[in-house]
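In the block that follows, a single chain appears as structure tokens, in the form predicted alone.
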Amino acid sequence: MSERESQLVLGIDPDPGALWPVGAEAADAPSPRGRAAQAVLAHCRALIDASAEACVAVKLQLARFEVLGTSGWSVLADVAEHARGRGLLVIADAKRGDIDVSAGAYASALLGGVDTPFGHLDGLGADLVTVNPLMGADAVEPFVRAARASGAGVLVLVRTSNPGAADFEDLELAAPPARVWERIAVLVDELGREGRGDSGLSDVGAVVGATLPEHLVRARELMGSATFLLPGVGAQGGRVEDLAPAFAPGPAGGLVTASRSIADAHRKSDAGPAGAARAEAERLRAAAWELSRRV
């Protein structure tokens, strides 16, 4: 298999209470936070090693690392570096969104870092960052500028996979486009026009949940050049087979993300955690690749 024959993103959102046994085996620090940090790091490394050959990227859920306290950022950075060492892109699933000054600080932390009178402070160096647009365009633009400066990209929350998304994202507007999420989609397309590469895809993409695939046709109409990050496959009920419209611009038009369905695959298998994760990741990779080639 070519390294490019995958649109699968390994979601990593480690729950300290549900880690692989390798995590507990690595935990010998004197403090509870230290042991939790060691266990999470060992778990994440093992999960990446088991699944890397079937994936193109990892999506790191920042809250799961931040809950570790002062050790969390170090573990996050180590996991990101381990993923890069396996040839994977790194998506920082931060969902940040704030006024422009704060948004710029968040962007610096997650992307290229910041220059100070004391020297340059490196950021996480993520390849893509998820951003919450509900405070408006000026809450997204600092991320776009920082991403372009470091050769990275932004993924804007458009129509998310959670049931509560309907509370606001589906509200009807007085003027076209008809719904809130569609207006956000228009913003994504506008922000991405200056960042379209030779592939025809933009450096401003969209998070569009796989749990309601009926939105994908309209989303693709509004965002013809955006890469779609497609969460919700597996544990949330989304199916790869329903995601064809995402791949209309080509195989790179969609990134299918799965988290618990890969990490917890051993709970429905006779194989061990690593073997079961590898098999499930390869199954999802093959399904997404085959679908994208048929579109």
Given for the second form:
2 protein chains.
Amino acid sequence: MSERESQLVLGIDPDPGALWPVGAEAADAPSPRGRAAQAVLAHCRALIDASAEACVAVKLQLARFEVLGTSGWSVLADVAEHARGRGLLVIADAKRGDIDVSAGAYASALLGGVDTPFGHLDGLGADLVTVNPLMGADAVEPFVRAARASGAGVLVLVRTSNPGAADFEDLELAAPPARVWERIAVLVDELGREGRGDSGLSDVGAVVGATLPEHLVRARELMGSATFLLPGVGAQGGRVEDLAPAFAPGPAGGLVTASRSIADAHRKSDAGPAGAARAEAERLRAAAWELSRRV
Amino acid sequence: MSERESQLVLGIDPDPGALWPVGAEAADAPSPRGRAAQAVLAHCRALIDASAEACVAVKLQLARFEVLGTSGWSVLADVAEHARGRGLLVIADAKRGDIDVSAGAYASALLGGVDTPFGHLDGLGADLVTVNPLMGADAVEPFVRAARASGAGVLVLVRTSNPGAADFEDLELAAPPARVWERIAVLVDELGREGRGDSGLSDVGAVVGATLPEHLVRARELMGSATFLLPGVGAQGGRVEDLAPAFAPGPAGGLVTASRSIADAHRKSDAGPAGAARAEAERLRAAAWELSRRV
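Having looked at the form predicted alone, could you now put up the form predicted together with another copy of the chain?
Let us now look at the entire complex, which starts with that chain.
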């Protein structure tokens, strides 16, 4: 982060119906699935090439790759590899959560792989993976163990950026801390204690939406050493200027993620897709970095 | 269900380290991933062939396929197709949950596919898909819409069977209904109202663990027309005999799912894997069917 003076995460969320022209140009396979896979891959590579300099990581929305069926995982792995080649960390935005053995299998798939009687199965090699904690600590712990074994980290959904987040995450509890998401935050803090590095930050972070800045202060109180992944800037209405509490432990305390606002920047610009994406990424990078230095 | 006199769901959860011998016999590809994929596919087919007659559906644990990387989706689709060929419904145990556009992409992947500028991308064609509701109603609704469009259904995690379920699902709320999982149950009932069929059952069901039977009575009060998927029988300690409340709306009110207790039955038996699986599946089928007729 300090090398690149950036906390910006390029969210990669390729809608097959809204790809850059470079996508359609690359699509010549005989099957719809083959063409869609080619187009998504070309789009993602171009998006990364345009924005990489301003970013520290990509966040890959796994749903957009799963919809490619049998081609999905190879496109996902290719995009991850392309991002690594540009010096970017890879965040697998998987939001998986399941009972212990299943959580372990997901963690193997997304992180360092697994040894089997048939040999080692490589994982995606992600640096961070998002996890859904609804099913409890035993659904999260296998990810933390697997992440520690491979030098990676976990980002637990705590208070998400969507309107529906209020339905269950914000429910008021009979005993303090007062809300469901605050109780999840306590678990994040506990799980992260054994994974605190010299930076003061731990390997168990939290997804905290940028759309409701008032939650950030409280989230930071409850999770003093967690890195926050901050979705919701741009298309969902969040503003970089409101994210100061995320940076209380230092400039690495917050990862600002933007997807549509970068990929779709050309719709509000005279520049082409790549130029507009680069400019918007640089604008967000500079805003977040300046803010984090003032906190 | 009435044709087969069965509510039994064969849980397919293939651990590459614990496959039937037929798996290793099939594995001759040059790469570890290729061999693991061949072995998992052969194992799953044999397991289905052995147990199909006693079952109405398979439940595919997606984590075990995701860990196969680039081979995962094709093995998953092959297993689903094999199950359909044996007259079984297919439950995609995906536990996905994400913001609206991402939930829509997951639903397309798992259910009926999606139209794109590159042509129609086929989905997995599942009959039911499990969904994680932590992020709220707007994370579940895209699945309900997609399911209705393809004659399928949704199973929402309400009160799961794992020990950690107590951590957040059981949290006591400041206002009634008293617990987080009960609030989720209210959403399930609401979302299902427009999807109620002649049977009285709706197309939005609930995952309710068989491990805590006392919750079943309350769950049925809150979700009168939901089909319950009941995991936790066997290896996790749940007993078929305790599931009566699930069948209050009729024999189709509960789907009893068993994974390890069927696939691993040969470890406590003199029969081979197939024979032991068949016998255990038939035992569970008969127990559940008899119980449901008495309710």
